[in-house]
Every structure is written in structure tokens, then in C-alpha cells.
Amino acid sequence: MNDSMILGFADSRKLATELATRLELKCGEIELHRFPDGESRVRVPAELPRHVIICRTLDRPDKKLIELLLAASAARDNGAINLTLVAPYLCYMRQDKAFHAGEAVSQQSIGALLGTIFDAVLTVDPHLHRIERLEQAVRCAQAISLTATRPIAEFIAERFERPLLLGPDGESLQWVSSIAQGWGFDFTICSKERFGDRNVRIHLPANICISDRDVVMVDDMASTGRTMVAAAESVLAKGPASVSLIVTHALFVGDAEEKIRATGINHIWSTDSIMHPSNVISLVPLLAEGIQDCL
């Protein structure tokens, strides 16, 4: 891996360099500047491999993605032939249709963006779920979407002895029964009523018992946190030994991390894939894997 480096921006510095430490690889930084304007100046390293890593989670991401594509560019412009994107949360996957006319799809426009800047993108548990694989929505060389359910389920293991692992809706089935399924945890899924983006009702399911057990409640992210406020009100209600919250992406929009832990939840824990104080699980081993294989 001679021919290859890993470039960070300063918001994804930490990433970037235990990436390029566990892989052995020289780590380099991607310099920004913002004009009064608004507009962004981007510099990358004068000489660089055939390959380079470019590592940004895309939380936020309507200036992320201009900035992304003209390092990508900078990037070519200055020696590199392979490009790869690690970005452990990816945008704009939610909008895999158009719910009413005239909307966009976002998740094949930004897919189409990104498969024509990059030659593979990695990924984590990104929000998919009309379609089954992420080259579907991005069209490159290599789409690899990986999944933080096993650090994710080694991390339970740790912390209790008999978990009963609850997905606040039918969308976080595929996580909830993965990490169960493979530890053997009990789990069950709730059914989700939604009123609006932030008015929603969770059913508990009639024959599960909650009383006295420990409950995870397990998704791939929290938003505006209404959801889990209400998953978190339902089971706390049924008299559990403890509830916690995990997630692999902790975006905690506005004053959602505050309205959880009103409920008088336990913990809140998520893995770094966007940096927040409830970041408990690193995804470095997992991502290093994902790049290894792209070599």
C-alpha cells in the first residue's frame, strides 16, 4: 500500500489519522478556507499517491459535498488515479422516491454525484430501504456498505447478561435482528405511527415482557429523537431493570438529546461515525477492513 494516503479535513482529523496509524499509510490534511462570500477554497497536498483516501462523514452536508468534490478534483488534478470516499455517515439516502410530485430523489441524485467524483465509497448502515445494496444508489466501482452491528453487539455483550434488544419501528428490523441473531439476545420491533416529522406514536408489541429486564432500543439513527422519546416512554412505563439507547449514527438534531434523556433513560451510547459526547464505539477496525479490501 505503498501507492496510497489518507487525506482528512479538520473535521474529520481524528478519523483520518487512526485510519492511516492501523493501516501504515501517510495521512495527510485537507486544507479550507471559506470567503467572506460563502464560497470555499480547498487545498490538497502538491503531490500525492495513485491512491487517496478522502475521509469525511457527510452529517451536515450541503457545504460538505461542494467542498468533497473539489478536493476530489484538486485530488486528480495533483496525482491521484483511484479515489476512494470513506464516509461513515452518508447523506441523503433517506429520499429513495418521490413521495409526492415534483419532489426530488435525492438519494440517486447525490448517488449519481458521488459515483461519478469517487471510485469506490465506503460506508456505514447507510438509510436504506427500497433498495438492497448501496451501488443501487451509488454507481461506482466499488459501493461497500458495512454494518457496526457487530462492535455494536460486542459492546452489549459486555454490559449485560440477558438484553432484551428493542427496534422503535419496522425500519430497524434488519439492525435489531442482526445483532440479536448473532449473540443471542432476545429482541422484539415496536410499530411506529407518524403524525409529521416530529409527532409520532410507538405501539409495544402485546405479548412481550418488559418488566424488570434490560432494554436496549437499537436503530441506525437518531434525528430529531422523537421517535426514541416515544419508544423510550412506552418501555419505561412496563417497569424495566434499565433502558438504553444505541445508535450507529448520532445526529441528535436540535434539543433531541435533551428530550431523551428526559424520559429518565439510563444511557445513550452510538458509535463515531459522527462525532458527538455519546460516541462510545469506534468504527476504526471496522472501516480499515472496508479500505483494505478496496486496496
Given for the second form:
2 protein chains.
Amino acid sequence: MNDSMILGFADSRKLATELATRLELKCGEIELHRFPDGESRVRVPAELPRHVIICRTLDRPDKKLIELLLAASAARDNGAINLTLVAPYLCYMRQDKAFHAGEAVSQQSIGALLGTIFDAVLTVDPHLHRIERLEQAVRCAQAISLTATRPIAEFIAERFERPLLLGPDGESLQWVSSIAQGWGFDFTICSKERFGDRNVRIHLPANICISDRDVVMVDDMASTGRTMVAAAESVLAKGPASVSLIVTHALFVGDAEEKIRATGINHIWSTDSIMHPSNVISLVPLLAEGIQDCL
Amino acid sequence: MNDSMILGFADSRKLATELATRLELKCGEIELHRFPDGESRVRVPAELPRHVIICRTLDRPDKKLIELLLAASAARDNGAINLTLVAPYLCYMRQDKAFHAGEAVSQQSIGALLGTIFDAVLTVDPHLHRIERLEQAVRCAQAISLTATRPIAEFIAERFERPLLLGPDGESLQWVSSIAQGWGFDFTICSKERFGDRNVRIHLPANICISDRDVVMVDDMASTGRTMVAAAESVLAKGPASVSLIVTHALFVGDAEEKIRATGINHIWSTDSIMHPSNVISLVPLLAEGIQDCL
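Switching from the form predicted on its own: structure of the form predicted together with another copy of the chain?
First the chain shown before, then all remaining chains and molecules of the complex.
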């Protein structure tokens, strides 16, 4: 443990510092300089210990991936033998097949890239649909997929006596049920039709009574938020006591949050996997435990 | 040859089309879609031949590199066995050592990345300073470095009877002399001091007579243009007949071109390695020849 160090970029300083404090490790910063021609210069602290843990969440990922590649190679040039990436949000996990002929299966290419750069990758609730285990995408010695279901369930339990958890689609079934089961929450799943990046239709299950319930919509991520808008509108039409949304990954691109709030929803909450004003659930204890297991 | 195809992105369609016409090869487009969350979807034509040549110049490179990685993997998934990258401008070649402790040696990391993606890489006038051969950075089966010295020399010979070629610094000596020697042009080299990304001082050689000469400043690239501004000012103070600038790679970031024109320089010319209004010298014949050699 003493022979480990945590490094963060300016945009992941908070996560790096909090993890370092909790694990009693040294913490350093990866400096980024953007040259006028658009190239990046990356600098790590000189003289690193054997094991270096680089923290960076991978929303808006393309530039970040190149910077990570450069940071990792600088870390190895400066003494690191074993490199771990802590990326609470892992990018490109949704493009897990060629939906049309000729499409890149980005989950596999980006996973392979991360596998060549790092010895271990830790993430939280990666969006795995057609594969079961993270190492089928991220091909490194240790590909560790943690889940935020426990901290999310604890957060819900503190706030509601008899919540009704609602997953937006079939893909969320396993995840929603694992939040619900530990605490005995009621839960149900909608069905979803998608007609493009920003156009979805949600069907509530017919046999569920929503009126006067505290409905908590949960999902692994909110991106354009269109799914959540459609779900919130359907739920609100049924006269619930309250409607809240909790996601692990608060991507909220463009006007997503505004559109969700405009439905009249009571709360939007998220973990701190991606920095956002809705962050209320810290993933630091979970990530620290995960890092300890792989040290 | 018939079992080859050229692919371009929307931003490299012109190059791809011209190369395909000249080499009598089929040409296809790589489609790019940016998802709202900042991830890229890349799609290549389905059913590709064994040998696929992907064209893309690599100025402003970080996003482009990830898109190339995805395109290459999609190409392999769709039948390509042998992948060639034609990148008239190759990025990250200038960061060839850790100038300060802890810095990433990007030339090596990005070169290694390209080497894992492609079987062959073709480029023009890469900025190699501390290494001699491109394959010391780009580690693939064929790393081919072409030079624009011949088309540049031909262009100069068509316009000036007795030009004086001027290289901005010692690094340019070999390159400037190879443009000059085939045609017997006079040439000389300045010395340069650099004080940051945008601050340089240029010293003209003491023993050279500039008055009434057609001075042609040549360099492999113009980025912030500060070197060229300083050189042009020094030259113009000596009463030349004309001052022109020719570069292979017209990066011209920010107000670079404006600042160079403001010195009172007569012409700014470049090859088409990076699309820019100053492009006058086509690299297509040179690149086509290079591709034929590696087919």
C-alpha cells in the first residue's frame, strides 16, 4: 500500500484527493497543457512508486482517452510498473454491436485500448447489455465492475418509507431489482421503444398501482434524458405522491436536466461518478474498497 | 491493386477522391456521427477488400485519433486484412523527449498507438529531430516518410529566377538544403531562440546579402507563425525584392496567418497536407507514388 500513489487530472482532483485521504495514499496531479495547434502535453510527477492509480471519469471521452494514453506512458517512463485506472463512468460501453453493417463496435475497440494501457480498470455500473462481464470488453489483468446499487438503496431507504422503484426498460431489470431486493422495496419495469438519439416512447406496466406512491425512477445513466422525460410524464399522469429520479451516471447532455425538471418531477439525484449539481451519493467508499481489493 | 480501396472521412474526402482517381481504386466514405453525450459512432462501407487505405491528415488530432482507431477496427471487422494510414500531416512528432521531468514523450506513445492500429503509415515531412527514421516512432511493418522537397522546389523554380531560400533555424538545414540543391538555389539558415509557445527571436546570418533578392522562407510547418513573423521582419528590414513563405504543413493556428501577412510579406504558399486557403502545391502525385510502392 505504501508503494502506491493516486494521480488525478485537474478535472478529477476531487475524486483523487478523496480516495487518497480515505486510503491514506499520496496524491499527485497530472498536468495538462494544450498547445496552440491542438496537441496535448501531459506531465506526471517525476519518480513515481511501483503502483500508480490514475483517476478520471470518462464522460465526453475522446480527448480524455488520448490524454490518459499519454499520462500512462509518462507514468511508466517515471517508475510505475503497475497502472490502475479508476474511471467511475466508463465510456463507449453502449456500442456493443454493429447496429448497422459497417459500424465500429466501439465497446470492444475502446475496451481493448484501455486494456493495452492499464493493468487494472475499475468502474461503476458500466452499461453492459450483450456481454456479462467487464473483462469481455476491457481486456486487462483486472477489469473490475463495481455497482452503486448499495449506496443508492441506502439513500432511498433514508428518504422514503415505502418507495416504488421504476426501471425505464427491460435492460434495467437486473439492476433495479438488485437495488430493491436488499431493502424489500417494491419495483417495476417499463417497456421502451426508441426512434433515434432523442425520441423514445415509454409504456408503464398495466398492473401496477401508482397513485399516492413515492415513485423513484432509477437508471444507470441519464444522457439526453428523453427516456426519463417520457417515463416521468407517464408516471405523473397516474397521480403519485412524489416522483424522483436517481441515476448512477449524471451525463445530462444539453437541456436534459431542464427537460426532466419541466415535467414537474420532485427530485433529481445522482452519484458523483460524473460531476453535476445533482450529485448526492458519494462513490468514494465503494471505489476505495474496490482499489483495496486489487492492491 | 484491384483488391484495394481508399476510404476518407468527410474532412478528408478531397484527398481520398483524388488519390483514388489517380490510382484507379474504388473510394468510400467513413461516416461519423457524434452522439449527444460526446461519443463518436464510426461506420465504414460493409464488405471491404483485403487492403484498405484510410486517408486523414492529423492536425488537431486527439478526437481524430480515437475516430481512426474505431474506423480501423470497423474496417478489420468488415474484411480488411491490411490497413494503411495516409496522413499527410502526422501529429505529435515534435514531442520527442521529456523536455521537463515527468513529461509524456508523445511522439513515442502516439507512434506506438498508430503502430498497433495500422500495418503501414505514410506521411510527408514529419518533424523528426532527435530520431532519424519514422519507424523509430511509428512502429508498424511499414512506416514511410515522404518529402515534399521536390514539389516545393519545382514550384519555386517556376516562379523565381534566382531565389534565396531561407530556413528559420538549424533544425531546417537538411530540409532546406535538399530543396535548394536539386535546382542550385542559394540558401541560408537563421538561428532561433524560443521563450515559450509564442515567443521566439530570429537572427539572420551576418554574411548574407539580402537586398534585391527574392527571399523564399521555407519550413516544414507554420503553427503559431511566430517564427515566421520574426524571420519576415528581419528579412524585410534588409530591403529584399520580395519575401515569400512556403510550408509543407499549413497549421496556421489562431491569428498566425494574419500576423504573418501583417509583416508585409508578398506570398504565403503551402502544400495541401492540411486544408488551408494558402494551398497551392498538391501532394497527391507524391502520395500516390508512395502508396504504389507499399501495395
